[in-house]
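There is one chain below, alone, in structure tokens, taken in the form predicted alone.
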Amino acid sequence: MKYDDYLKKYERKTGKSRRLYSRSADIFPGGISHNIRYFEPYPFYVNSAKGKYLRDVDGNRYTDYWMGHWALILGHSPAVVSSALARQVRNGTLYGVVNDVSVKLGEAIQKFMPRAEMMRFCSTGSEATMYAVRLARAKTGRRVIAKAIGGWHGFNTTLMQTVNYPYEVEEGPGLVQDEGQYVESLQFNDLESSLKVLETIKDDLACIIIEPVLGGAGCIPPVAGYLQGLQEFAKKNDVLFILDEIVTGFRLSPNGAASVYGLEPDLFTLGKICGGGLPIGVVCGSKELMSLADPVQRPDKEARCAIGGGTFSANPVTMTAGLATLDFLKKNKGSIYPKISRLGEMARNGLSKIFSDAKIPCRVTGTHSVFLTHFVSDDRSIANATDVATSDKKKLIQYHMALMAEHGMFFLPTKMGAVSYVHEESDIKKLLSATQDIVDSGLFKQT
């Protein structure tokens, strides 16, 4: 089949979504409220989700591998969370004052991640990373932030640098150029070049903030020694090492990527999974560092780092969903994590074999329960965001559309997939069978 055939099939089965998108484009810029949620010719509109399935307004059902930006490790609307939410909603959704369940969720996070001696809840990952770098600057008295090329830490102004290819070009109007001069970018997985950059800025370097696995930039795990090398440099030079675990926290392991890679970050951020499907961000660290934001012990604003939380921070509904999720993970971690990691490996190995046997140059990246296919022009590996950005995104979009239109499987086009507890081995076999069918249809020979 040609790509146009898949597009036409998608359009035939999503007529109501097409009309909704037309209305939506008159309300929201681009018709969406999150840039990455648009894909051509238009996104389908979901009105229900349960388990591993999304259902759209046209009645189509999709096996979901996007899983709410990778946040839904237990699947959509798991009973353990839904029932807890139903009870909480009857008691209120926003108190605007402190609540008891926030204490319970904080204690649950501490038990999973002992380096979270203290924390502050907020409503988004963007807020959490913004607060983390602000704490680092407050602690060190320095200005410069180091991050990875392609590293995504949310839309906060400080870290909205070198996110999109070509990375040397500014991210767009509205960002003050002065902000960029205090951010230096490192080539992920190239320790030698990263250390050279860090050495030139160490006297004014407040922190290194890094995703342990590059998520939005292409599902790229770290090579051996890379993260450890950055951490060692930070500790030798009194620089704070910040691990952005908004994606990897509670996904790679119940104790996060820090445990998997043997890291000891000074600060780290959480989000997604620990919100149980509701909005959350968390900045965590030692008592010494987090006390810089203590309004009780530091009533003088000139002595206190100004981090807040926002109107909806630690709201009882999010806290309840997060606590129900973490309680379930704690009780079932022995079955959940081996299962989703095994299925992730099965997907990576199976996809690699299918494309290799068909002599279609590609690399399948990922680790544990996340994975992504990259179509390359030669035998090169995928080690950093530039490798991903210069791969054939057109083929990847067409592959994901073919899965969507013909086989009812949803990956947000060009983004990594995530296996959740509700997926089964049979789902991965169906994904591999669908991929083989797409290869056999000749799609990749025609693009």
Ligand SMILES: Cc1ncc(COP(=O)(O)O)c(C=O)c1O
The other form holds:
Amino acid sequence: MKYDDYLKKYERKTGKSRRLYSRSADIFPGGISHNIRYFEPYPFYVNSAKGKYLRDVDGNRYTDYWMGHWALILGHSPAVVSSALARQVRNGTLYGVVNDVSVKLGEAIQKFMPRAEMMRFCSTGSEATMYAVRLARAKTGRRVIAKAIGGWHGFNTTLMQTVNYPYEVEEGPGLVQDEGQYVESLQFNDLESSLKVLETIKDDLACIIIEPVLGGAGCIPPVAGYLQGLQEFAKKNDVLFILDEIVTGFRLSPNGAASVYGLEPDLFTLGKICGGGLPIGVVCGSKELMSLADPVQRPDKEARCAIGGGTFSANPVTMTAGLATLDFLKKNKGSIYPKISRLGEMARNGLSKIFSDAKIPCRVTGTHSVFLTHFVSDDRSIANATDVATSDKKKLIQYHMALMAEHGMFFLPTKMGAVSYVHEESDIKKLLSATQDIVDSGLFKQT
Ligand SMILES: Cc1ncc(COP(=O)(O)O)c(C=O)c1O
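Mind giving me the form predicted in complex with the ligand, seeing as the form predicted alone was just shown?
After this comes the whole thing, all chains and molecules, with the earlier chain placed first.
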């Protein structure tokens, strides 16, 4: 089948979504409220989700591998979370003052991640990373922030640099050029060149902020020694090492990527999973560092780092969903993590074999429960965001559309997939046989 045939099939089964998209396009720029949620010809509109399935307004069902931006490790609307939420909603949704469940969630996070000696809750990951780098500047009195090329830390203005390819070109209107002057970017997985860059800026370098596995930029795990090398440089030069664990926290392991890769970040950020499907961001660190933001001990504003939280920070609904999720993870971690990592590996190995048997050059990257296919023109590896950006994205879009249109499986086109606890071995087998079917249909042969 050709791409056009898959597109027609998609359009035939999503008439109501098409009409909703045309209304959306009159309301929201691009018809969406998050740039990556648009895909061609238009996204399907969901009106319910349960377990591993999304259901759209036309009644189609999709096995979901996007899982709410990888946040839903227990699947959609798990009973433990929805029953806790039903109770909480009856007791109020936003108190606007402190609540007991935030204390319980904070303590639960500390048990999993003892380096979170103190933390501040906010409502998005974008805020958490913004606060983390502000704390680093406050602590060091320096201005420059180092991040990875392609590294995604959310939409906060400070870190909105070298996010989209071509990375050397400015991110676009609305960002003041001067802001970029205080952000330097490193080639992920290339320790030698990263250290060279760091060496030239170390006198004014406040922090290195990095995702342990590049997520939005293409599902790239770190090569051995890379993150450790950055951390070592940071410690040696009194630069703060910040790990952005918004995706990897509670996904790679219950204790996060720091424990998987043996890292000791000065600060780290969490989000996604620990909100149990509701909006959250968390900035975590040592007592010493976090107390820079303490408004009680530091009543004078000159002495205090101004980090906030916001109207919806630590709201009881998010706190309850997060706590129910972490309780479940704590009780079942022995079955959850081995299962999702094994299924992730099964997907990576199975997909690699199908494409290699069909002589379609591609690399399947990932680690633990996350994976992504990259179509390449030669035998080069995928080690950084530039490798991903210069791979054949068109083929990947077509593959993801074929899965959606013909096989009822959803990957947000071009984005990495995530296995959740609700997926079974049979789902991965279905994904592999759907992929085989798409290969056999000749989609990848068209020019
Ligand atoms: C690594 C990382 N950091 C930060 C963010 C931003 O989080 P949010 O979308 O909650 O603002 C994301 C979002 O995908 C992310 O992947």
